[in-house]
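Below sits a lone chain in structure tokens, taken as the form predicted on its own.
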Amino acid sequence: MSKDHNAQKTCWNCPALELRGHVDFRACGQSMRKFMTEGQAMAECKRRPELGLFDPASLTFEECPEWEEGPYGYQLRDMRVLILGIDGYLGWTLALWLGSLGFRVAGVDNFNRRRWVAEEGSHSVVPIAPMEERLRAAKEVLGIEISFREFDILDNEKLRQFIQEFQPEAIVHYAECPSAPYSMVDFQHAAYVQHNNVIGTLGLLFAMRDLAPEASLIKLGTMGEYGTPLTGRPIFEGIFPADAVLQWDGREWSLGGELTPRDPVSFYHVSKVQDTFNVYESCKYWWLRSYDVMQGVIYGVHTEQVAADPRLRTRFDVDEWFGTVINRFVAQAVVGIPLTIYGSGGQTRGFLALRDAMQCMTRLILSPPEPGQYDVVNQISGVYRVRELAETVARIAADEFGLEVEIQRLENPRVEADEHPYEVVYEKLPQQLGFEPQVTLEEEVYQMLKLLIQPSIRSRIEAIRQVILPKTRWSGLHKEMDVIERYKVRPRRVVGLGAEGGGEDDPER
């Protein structure tokens, strides 16, 4: 894995810079760097006051002694991290694996997820720890000390005071309801879910700006956003690229450094895509920077923290409204149900395995954007059709653990097509951020496999095995979906597995 993806970035991209002078650059508008010449702008350090005014440009990651080098990259000491939604799939898997690098980590939930998962009637599989639990094991087994404070962030006032308290150098917001189904339930729960997510994002924007404008933004979007061109026309990272060209009626523009257009296949997906202009926006009006990780889906269970004890695990949901399309195969094989996919299973999504997330976002927070700067990165490491990933599931599940696995075919309960095109940029994070994936499909799968044959947790998923298949159309109708076809996949030697087997998972929604 390349570790000098960002030693030549500068203390323009340093969360410690403080910029000084007599003009406001910010009218400048994004990325001021760009209108300005070598030496027009001076600055202090936060962690270096005897460097005096300096020239932002003249010192590098690998040259300043509190950027170390580490794993993912020069990594600056002591890092002070804030994961919003920090008790979810993600935030608590990120915790862990941040403190083990070293990182200064501090949290932020109001435990929404464990409720919204309870009003389906359902629960995680594996089993999770109260959060003093959580934090104790952590302590205890790793020797990572988490700041932990449990509020909702529309509570703006707590947010600006944790945020003054903390005064994080970057920030991952994960604090978002997830799920498309539940955003289309109904009206009360559609408008809940753009509220929260929405307006969440809207107050912490604006706290960044008054109290930690040089943290940097590391924000999760989602693939969704810009839904499935049917055109074929490939999906940029966010932004068209400078040669890309708009030619209608005779005549031509340049598309470049444009936004993307945006096709969101639910309401939760329109929240996500109003997060992009707002957070698209903060950075021009008051220079914020952030990243937009347009996430493909996570699927796993696996990584070396939360594996380390019992009290570390993350959440593994498989419900109709919350397991997403990996997850919930594999509990729907370990328990016999056939596994379901909608219409002709041709959906093609980018996915991606839970520990190369980890590692994918710890390389965004070491390579922070300049002052002013909104960039977008597609985050998958592969692509792949859910009737491949059905038959990838059945196919382990029969030939490793002797399971026998159907898979079902229902009417789509979802407005979308059941073939498309799909080709999607990904070249940012491997090209430019050194991310190289570590874990196979296959692998993970058997990884998941072989924790949820387990007898308690198989238990804890036939209790819940009436909230597994989808009930929840986009129409509004609340029932079953009629089944097409049920075929069996003929098994076959999964090279590669048993005992090597290793990996980790995240779903999408």
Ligand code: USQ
The other form holds:
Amino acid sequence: MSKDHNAQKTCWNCPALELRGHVDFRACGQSMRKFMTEGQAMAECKRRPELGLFDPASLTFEECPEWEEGPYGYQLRDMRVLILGIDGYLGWTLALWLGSLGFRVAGVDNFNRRRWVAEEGSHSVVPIAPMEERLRAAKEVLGIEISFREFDILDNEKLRQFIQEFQPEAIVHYAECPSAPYSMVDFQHAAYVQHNNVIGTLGLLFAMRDLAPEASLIKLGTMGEYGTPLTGRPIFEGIFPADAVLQWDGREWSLGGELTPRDPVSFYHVSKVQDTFNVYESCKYWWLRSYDVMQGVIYGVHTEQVAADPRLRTRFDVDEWFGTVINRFVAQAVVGIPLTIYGSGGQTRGFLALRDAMQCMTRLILSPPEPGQYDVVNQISGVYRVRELAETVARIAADEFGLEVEIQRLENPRVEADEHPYEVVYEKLPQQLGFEPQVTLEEEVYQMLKLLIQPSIRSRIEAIRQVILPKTRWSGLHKEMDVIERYKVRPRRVVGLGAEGGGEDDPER
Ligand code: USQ
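Structure of the form predicted together with this ligand, given the form predicted on its own:
Everything in the complex follows now, all chains and molecules, and the chain you saw is the first one.
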């Protein structure tokens, strides 16, 4: 696996760099000269004060003794990472993942996700332990000490205190309400999601300005900020490339460096767009550095760490509000609910397995942008249509686990194109940051089925059957979705899955 992605980064990228001097600029942060006095760089290293004032471009990660070789590139020794939203699906998984790599991990959560899911009468179908037990098990089983604080990040005073105390070198911001349907229930839910997400992030940005300006912010955005441009123009990584051109009225201009248009697909996705601008502006005004991570739909249940002990498992939601599409299909297959394709199923999205998302986040943490740099990555590993996904899940469930699976096409509760072009550019992670996906869709679906089919988990899915079918319409209408069509797919053995896999494709297909 590529480890060289950050070897040639310099102190400019290192969160231990402390910029000195009066910062005065008006445009987006490119001019490093602002930190220089007559050619001398105004920077010191917080970890190596003996260096005094030095030129940050003169030292690479490869050369600095504070950066050591690790499996995902050079790694800042005992790097302090603060995870906001550490109790969630991604937050908990990342805490254990980073802890096992030797990072010092701290986290904040107010357990809202547990409450939102309970609000509709649902639960994580993979049982999760209370936080005290999670922390104890992390120590016992993996030898990881996590420093945890319970509070709402909207409580800016508490957030500031903890940032001051822990002095993070990277902050991963997962502490938002991540559900499109939840934000579309009614005015109260829409307002709540936008307030929670946008104001929480804004408070964090001000806290970083005052207390941790050198830390790198890895902010979770979403591919859904872009929508699905019906013209078919490529979905770039947040910012137009240098050679993009706008032609109009016989004239032309470069679009290079400008933010690309956003066309969010729910009030939740709108909150992420608002965050994008707030983070972008903060980098511009205060020299903060940030990756805005336009993550696709995550699926999966497996990393080595969460699988190490039942108390370390991460949550797994499959209800209509908080379950994402592949996870939902797998659960539906296990309890015999026909897989719920919305509309024609031609919706195309970028997807990423949980374990691969962890690899991406690690690489982003280890390659911080330069001060003032707002960068965007499209974090996906493959692009699929919803109906392809349903068919893949149905086949693996039937072939490998002998499950009888039907697929149903329902009236689409959402307002979205269900047949559309989709050309997404996702180059930075694989080409510049060394990301190599390790998990195939089929393997992860197999792993999920293997876990969910266990009687104790299957019965937890049965117990929330009533919240699996969609009820929340974007139109606000309260009416069950009509079934448009039901069908079965023919079995086709997927080669190489599990001990019993490995058959031939059905010749009749
Ligand atoms: N869909 C179905 N059947 C279902 C559930 C969903 O056909 O039972 C369809 C939806 O209509 C949509 C697509 O599958 O076209 C994806 O839906 P989803 O619920 O899996 O994902 P989404 O609502 O887009 O949101 C999820 C996460 C969110 C994240 C986003 C990434 O909940 O936090 O931001 O994925 S993305 O979709 O790329 O914007």
